[in-house]
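Coming up is one lone chain in structure tokens, specifically the form predicted on its own.
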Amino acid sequence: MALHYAAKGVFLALSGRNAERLHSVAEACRSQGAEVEERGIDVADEAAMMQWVEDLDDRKALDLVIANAGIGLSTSKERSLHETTKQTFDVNVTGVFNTIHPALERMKERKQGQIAIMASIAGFRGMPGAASYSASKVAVKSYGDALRGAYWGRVKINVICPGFVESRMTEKNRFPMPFLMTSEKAAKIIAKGLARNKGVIAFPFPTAFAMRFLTLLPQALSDAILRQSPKK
């Protein structure tokens, strides 16, 4: 997204954990005529993502913040359910509201800004094999699809909701992955429908209709049909 975003004239706020990875991120942005700055910050931490987005807004008001941060999990012999749920929903919800209560709040009181919630194709059904991922997306989803609603003609409030894209979550993935895509194609759809104010930006196609068909079967079949799908 940043990379597709880059370009003369436009800034970006950049944030990451690894800050080599980020730094390569923010070169390459600022190769494509971009003015970037990057924070080497953890979601999770309230204090100081509050702290940051605020000084941002200070300086140049944010037009538009996408919560992008997220990680996807396994239990193990060395990690228990509970943890792999504590730690996912610290990232993958916690981090969602760190990232975006700040900005919000001021959006609202200019009444302009745009708020994207990264969340999930599993965002549509808790999935038996990624029982803490697929809730974490359900609830950024459901807390999008409501806002969205609560800040109608204030604020716009999209959901990006992706199947399979190439990234380092998912070259971890040892199952065959359905229409995976990489992440240039996905950056073009995710920005296209943000420029359209979609409230929900699924895709592709196909995986975002038969999960949204899952959710219309009786729950017996349903169940029956999940079962089947890998273990993350």
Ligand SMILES: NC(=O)c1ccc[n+]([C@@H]2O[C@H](COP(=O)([O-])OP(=O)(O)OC[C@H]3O[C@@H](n4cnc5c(N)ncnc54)[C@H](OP(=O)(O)O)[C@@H]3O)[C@@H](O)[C@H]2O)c1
The other form holds:
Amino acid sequence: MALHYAAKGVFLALSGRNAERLHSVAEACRSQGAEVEERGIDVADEAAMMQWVEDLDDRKALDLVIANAGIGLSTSKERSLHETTKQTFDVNVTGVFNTIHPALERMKERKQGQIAIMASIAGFRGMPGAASYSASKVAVKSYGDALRGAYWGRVKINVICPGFVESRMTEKNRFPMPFLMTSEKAAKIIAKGLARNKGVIAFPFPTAFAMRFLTLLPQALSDAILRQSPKK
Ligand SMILES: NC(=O)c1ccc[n+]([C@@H]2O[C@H](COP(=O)([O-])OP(=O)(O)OC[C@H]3O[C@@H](n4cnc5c(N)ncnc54)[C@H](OP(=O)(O)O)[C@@H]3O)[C@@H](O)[C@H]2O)c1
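Please move on to the form predicted in complex with this ligand, as the form predicted on its own is already shown.
To see the whole picture, the full complex is given below, headed by that same chain.
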């Protein structure tokens, strides 16, 4: 997304925990002409996120905030379901709140701005193979759906629900990933959806259609189908 938006005249504020990776993305964006601020920060750190986002907004009124940080953990001998769920929700749910809330109230006051929440196709329904991850995405998708109505006419709120996209997260998957797409293509689709202020930007079409269809089936049938889905 950063590389997609990077251009002369654009200011980007990028964050993440890994300074090296963050710096390399920031440099690539700078080489495309963007002004870039990079900040090593953990989205789970409420106070630090609030301070940074408010400070940014004081300096340059933010017009788009993308709450993108997310993790997909698997349970193991070392990490129980309880630990997995807690860690996942700290980043994928609380991290989203920490990212968007400091900007939301300011955008509401000036009746201008846009907030994009990165959910997932897995956010249409709890998935047995990725219980913690899918539940965290269901939570932020519903929150985005609700905020969109609550802030209508003042702040644009969008929920992004991608299928499989090439990234560090998916390179670990050892199961078939239908319609896997490049991050460049995904970024283009997302940016187009944001420009059109689409409520839910779900793609690719076949995966989004299949997930929506699953939610319409009787519970026993969708349970039986999803029990076959691969484990994260
Ligand atoms: N790839 C897919 O197929 C797919 C599909 C649907 C939705 N998504 C969602 O898309 C988003 C991006 O994921 P990705 O696929 O691009 O995976 P990724 O390559 O692993 O990227 C995850 C990003 O989140 C940051 N991050 C993770 N934990 C963080 C924390 N505690 N504080 C701050 N930043 C943190 C990472 O930076 P650091 O590690 O440096 O902190 C990294 O920039 C996630 O929300 C994911 O759930 C991905």
